[in-house]
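In structure tokens, one chain follows: the form predicted alone.
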Amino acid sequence: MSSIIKTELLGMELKSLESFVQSLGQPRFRANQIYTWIYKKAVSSFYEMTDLPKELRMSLESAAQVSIPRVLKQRVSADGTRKFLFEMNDKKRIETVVIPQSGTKDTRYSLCVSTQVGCPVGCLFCATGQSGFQRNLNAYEMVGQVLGSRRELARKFKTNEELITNIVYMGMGEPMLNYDAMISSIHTLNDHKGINIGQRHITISTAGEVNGIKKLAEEDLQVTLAISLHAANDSLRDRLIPLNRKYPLKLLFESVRYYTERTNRRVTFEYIMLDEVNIGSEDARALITSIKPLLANVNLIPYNEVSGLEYKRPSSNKIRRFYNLLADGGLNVSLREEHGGDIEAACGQLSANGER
């Protein structure tokens, strides 16, 4: 006996939701009520949508679903970072990280969203890349991470305030390899009638998927583009980031110039510092030569060690020396404030199996 296929309401635009409720014989304004329950209150149970008629709630229960993912596990860092292990409808699991923002009067959070189950890029220093690739996430599953995380924070802090104010597509997966779903999720997150996160509070991180960078330049979005660089010569980057063999640095920098010329928006180059690998004087000179002509800045990230991988974190003296080399060379450079390393929630530490 085949199971009934229900309509997924999460990720649905308001106009589409209006058409759906009308197909159930209900007036169009009911869609606004449902939209508010889903996106402003993170409610997934139709029986909790108390301003809807009982008959409509029963019809929705039979015909539709709101698939906010289920939290299987939560780990909390000493610095307030939270890592959620979410389970999708098909039992696939992902990790999502909620990071407290520094410099805010009241605690506000950035949310690190995953775009794939695992990652096909296979960067050698990254736990996600070593765990393999299973599938792309749907747009509603990305939005669901935001709503599920908001719901958990609301329960924890007993507040109706919107604590998550920034979104970074830097979790598991390569966002540009799931481009259409990612862009669709951004439009849902940005909708002022729902979650209402401003485009300037959204960052997309890529390992250098050139076609995606060029497509993003045409979107007329005010999001921030971050590029995981990690090496300024092709021989080293080929080894660290296999995607570089398809899109070597020449093509990558050409796409960045195209993006900045089209958008007039500054790009951030993320650079993970690996001890005895990419933080020598020659690495600094190559980085200065490559980045200085671009509308870009460099964000240095001390490596977060992953069990079973050979790469090590540099000493604080080496980190400072490399930083000074870049700053003295005229680069706009920053050192990322670290969060969540004690719970394997930092950059490069997320795992598809969620068991760590």
Ligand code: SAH
Given for the second form:
Amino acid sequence: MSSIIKTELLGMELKSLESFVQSLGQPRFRANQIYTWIYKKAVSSFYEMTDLPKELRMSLESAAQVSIPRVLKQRVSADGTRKFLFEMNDKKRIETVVIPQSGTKDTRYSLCVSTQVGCPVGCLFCATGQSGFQRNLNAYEMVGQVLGSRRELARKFKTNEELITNIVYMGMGEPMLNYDAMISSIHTLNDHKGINIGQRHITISTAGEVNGIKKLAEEDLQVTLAISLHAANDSLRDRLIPLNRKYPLKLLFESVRYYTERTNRRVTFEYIMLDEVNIGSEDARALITSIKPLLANVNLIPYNEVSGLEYKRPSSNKIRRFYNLLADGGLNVSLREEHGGDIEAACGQLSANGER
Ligand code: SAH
Ligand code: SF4
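For comparison with the form predicted alone, please write out the form predicted in complex with ligand SAH.
Next comes the full complex, and the chain you just saw is listed first.
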């Protein structure tokens, strides 16, 4: 391996890329060409950037890199969901999932981005949370998951069409604990000269990091905010999601009110259903009282069981009953469809070893 530190071009804004090519003694417009190769074609090798002069390709090769991560392993579910195991430059591994969207004639995919290797929040029901925390991902490593996945899908389906149209920050990690990199990755994904995914097609999911929610309220972004609630009383939530001890429900709901008032955007509360834990009539009542006054929907997610963890998915009867209680109580409620359960690619089943 070379000991020279190369400049990472992935995640660099066009303006900075222009300065960089100028620093190599090249005209500015070359930056546009490189930008197109990276973001429109997911090409990471300078030798493949065939409209650049050979001499520039050689100097780029020695001075720069484009770290679209390598796919080490890929699993495909019966329903078309794919899970990629990616390796970063430092050999750390993360998983990214692409999920086919139902109801579209030509299949389009949502991509579930990871923001950290592992997760420091440590929720009791979550495979990622139980696997510990290793490090934050850089913005380019988040963007790299999109490009790496796009490249795989393009090869598989032999098309140049852009198959990934929605991004959800719901993979491994807590996005709000890696705030700046997460926001920077959104700007890159959003750029119409590049990957061009509209802000309205992007969702950020948080376990309730109140500071992050307030900061997001001030960003002037059109993204959707999803909050993992999972319990409507503090004693249960303290246990399930340790972050609740720092930000109890009162503070969480205050931050949501601040967010909706500032942005006028509806938030989604995610609620995983855990058998015998959080789906009783009392839970439904508490949820209705807390959520009804807010500009919000509730998305119910049947728990995906994780081997080694004690939690169980409720029967479909119990799922239906809880759904009905919330709907009858006047909440705007939906039930999440299942994807990728057969390849451990469903929410909360991701971990860095890829071997489970
Ligand atoms: N850290 C963020 C985003 C990643 S987790 C957050 O917690 O919101 C994405 C979603 O999957 C969260 O709602 C999380 O609570 C949920 N989840 C975690 N483990 C799960 C499991 N085993 N089954 C179903 N959902 C799970
Ligand atoms: Fe982290 Fe989210 Fe898993 Fe909790 S549910 S441990 S916040 S990834």
